[in-house]
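Heads up, the chain below is alone and in the form predicted on its own; it's given as structure tokens.
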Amino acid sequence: MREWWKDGVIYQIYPRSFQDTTGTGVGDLKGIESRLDYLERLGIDAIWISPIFPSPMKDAGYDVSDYTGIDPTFGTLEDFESLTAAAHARGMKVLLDFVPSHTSDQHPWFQEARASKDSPKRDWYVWRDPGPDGGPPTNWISEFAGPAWTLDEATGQYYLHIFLTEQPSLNWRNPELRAAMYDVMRVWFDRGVDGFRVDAVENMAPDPEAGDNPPNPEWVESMGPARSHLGTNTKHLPVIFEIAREMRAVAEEYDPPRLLVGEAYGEIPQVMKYYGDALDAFQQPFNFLLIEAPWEAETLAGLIADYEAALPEGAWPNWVLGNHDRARIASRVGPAQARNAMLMLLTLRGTPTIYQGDELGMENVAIPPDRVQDPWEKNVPGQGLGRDPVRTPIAWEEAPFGGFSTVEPWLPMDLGAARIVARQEEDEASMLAFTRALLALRKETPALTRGSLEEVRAEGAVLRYTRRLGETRLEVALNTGTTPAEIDLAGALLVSTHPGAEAGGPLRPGEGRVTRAG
């Protein structure tokens, strides 16, 4: 039986910004459930929900203090069970964020670990004596700037935190810790969760014994302090792939097996390792190649071809153009190319993931300094590293606070008429209508879900490729440029980014088309 995720489309929900039903200015689980009809009409197959576990919220829930509960900000376990049942009733799968590389410093495990060097859970985290100079054991830099080590004065040792000081790193070399985390996975699978997006897996098993990281010869200040050194001793270490296989074994205990999507930023050869030598690790290591790529046909064609060529035999590809950490695709490539980007995402071979709001063409929202929430921006102000601009609430209606909430939302929001869902619902030429049409075409056209990807190439500013299944041949062409492009694109027009387009004639700037050849 073919796995659902090979034909499916995943939709990422950032729960704080989806729908508020409690008047707090922050979205919640009941809010997600109240919008399931919207998602069903959109045509997606699974929702991935960013963290909803109990947390002090130092990093928007990625600092977990209880892996098996629900934070009151978002509701209750009963709310989650209701949401899961409602999603399943509509044929949608439910994926959660699993945050295995670190906990909150308020997690009972860490509270016990730091109580004494002799604590039974001491080795569940990464501790080291001070370096020869009395300072941190290594030169490692936190992802959010500053040393990746903090001195615990009570015990005289440093603990590791790849992210915030309040996010101590778990020690995945400890078998008891591994067993406890695999039990966490089982708790949610037993509750009906269909899989996990596994957070920050590249950082799961740093090796302090290997010492300092070397300097990055290509570093520039705009990359942020953490990139000033290479992750030689902190990222993508071999033990991680062993852990990924063990996680997969847990997922395979269930029928059908649960899906694991690994978040690992890296070069193509590094990412491919997360599939496992026998395709026994993550079914879907996230492919981020296009998320910051220059919007140029030649570059895009090269990246697509290189990724396809690198896939292990039998591995299933995936594509993503946006998420809660990266600039909105409409801001990155420009509104005029946003439809082309969606067309590419939904017609390449593999599983696409859509970030909430991209189906509306949402753009980054400017955040005044006094409204900043993201600790990255607070730690390194003024360098554009903050992620708040891509996490702003959806405007559902022409109402105060866009129908998202009855009070001021946790972040500013774009209330422009062009971005309001209700307005786009009424407009057959809207970005929302276009995305729905693309998703419907995927479901109706097996060549888009099961067909081969062939003849990936650039013809000037036009990106072209073919999807083929049996006798069916689809031609995809996207003009990434700013001037019309003459192309040979025969066949019946199935969809165009531009309403009223015809199969023949030049591609207008920002126009993409899919035709059925023959």
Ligand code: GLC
Given for the second form:
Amino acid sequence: MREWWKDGVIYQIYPRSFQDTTGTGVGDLKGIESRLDYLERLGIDAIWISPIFPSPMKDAGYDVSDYTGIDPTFGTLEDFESLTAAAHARGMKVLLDFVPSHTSDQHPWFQEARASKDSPKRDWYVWRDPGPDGGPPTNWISEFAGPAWTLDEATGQYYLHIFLTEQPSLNWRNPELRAAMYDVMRVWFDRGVDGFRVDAVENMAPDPEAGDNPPNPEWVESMGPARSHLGTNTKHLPVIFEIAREMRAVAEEYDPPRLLVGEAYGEIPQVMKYYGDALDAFQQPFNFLLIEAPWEAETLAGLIADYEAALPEGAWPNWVLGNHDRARIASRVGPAQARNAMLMLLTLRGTPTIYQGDELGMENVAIPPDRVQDPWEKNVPGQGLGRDPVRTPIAWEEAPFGGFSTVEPWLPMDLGAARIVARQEEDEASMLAFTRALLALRKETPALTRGSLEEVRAEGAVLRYTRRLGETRLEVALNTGTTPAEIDLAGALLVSTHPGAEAGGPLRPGEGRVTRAG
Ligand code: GLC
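Since we've got the form predicted on its own here, give me the form predicted in complex with this ligand too.
Every component of the complex follows; first up is the chain already shown.
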């Protein structure tokens, strides 16, 4: 049987910013449940919810202190079960975020591990004696700036944290730790969860024995401190692929097998390794090519072709335009190209993931210094590294705080009329209406889900490709440029970024069309 996720569309919910029902200014699980109608009408197939587990929230929930509970900010386990049942009743799958590379420093495992050098849990984390000069054991730099090692005064050893000091790295070379983490996966699968997005997998197994990381010859300051060195001894180490296969084996204990989507940023060949040599690791290693690519037809055509060519035999592709860590697509490519970006996401071959709010054309929101939440921004202020601008709440209605909350939300929000869901609902020409139309077209057009991808090319500023299934041939053309482009586009118009467009005639700047040519 064909797996649901091959034809499905995943929608990422950032729960802190979706819908607040408890007057805390932070979204919650009941809020998500109350908006399932919206998601069903949108036409997505699965929701992936960013972390909802108990957490001191030093990194917005990516610092987990109990892998199997629910943080009171978001509600209770009953709320989660209710949400899952309600989503399933609508035919929607539920994916959670699994954060295996590190815990919170408040996790009982770490508390136990740091209590003494002889603690049975000591080796569940990564400890080393100070280097020869008494400083950190290696020159590794935390993703959020500063050394990746912190001295534990009481025991005289350093512990590793690839992210914040409060996010100690787990030691996946320890078999007991592995077993405990696989049990965590089973707890959620037993509760009916359909899969996980697996966080920061490339950072799961740094090797302190291998020593310092070499400097990055291409580094410029805007890349942030962590990129000043290469990840030679910290990222994508071979043992991770073994672990990914073991995780997959856990997912395969269930019927149907649960989905694992791995978050690994890397070059194309590196990312491909996360499928596993026998396609026995992650079913979907995230493909982040479009999240950084310059918005330029020639480059996009090249990236798409390179990715398709690198896919192992039988591996299923996927595409992502944005997430809670990266600039909003509408800000990155400009509002005039946001529809084209969505058109591309939903017509390329493979499983798309939509980040909440991108269907509304949400843009980065400027955050005044006194409202900053992201620890990265706090550590390296003013360099544009902070992620708060892309995490702002959704404005649902023309109401105080956009109907998101009854109190000032945890982050400022864009209350511009054009962004409000209720306004877009009433407007057939809105980004929301366009996204819905695309999702509906995808659903009723097997060539868009199952068809081949052919003739990917740039004609000047126009990106073009063909989707073909049996006799059906669809032509996709999108003008990434700022001037009209004459193109030869055959067939009947199925969808356009511009309401009222016709199949023929030049493509306006930012205009994209899908036609049925056969
Ligand atoms: C991932 C998450 C990011 C988080 C980091 C540490 O990259 O997407 O938000 O800060 O891992 O868990």
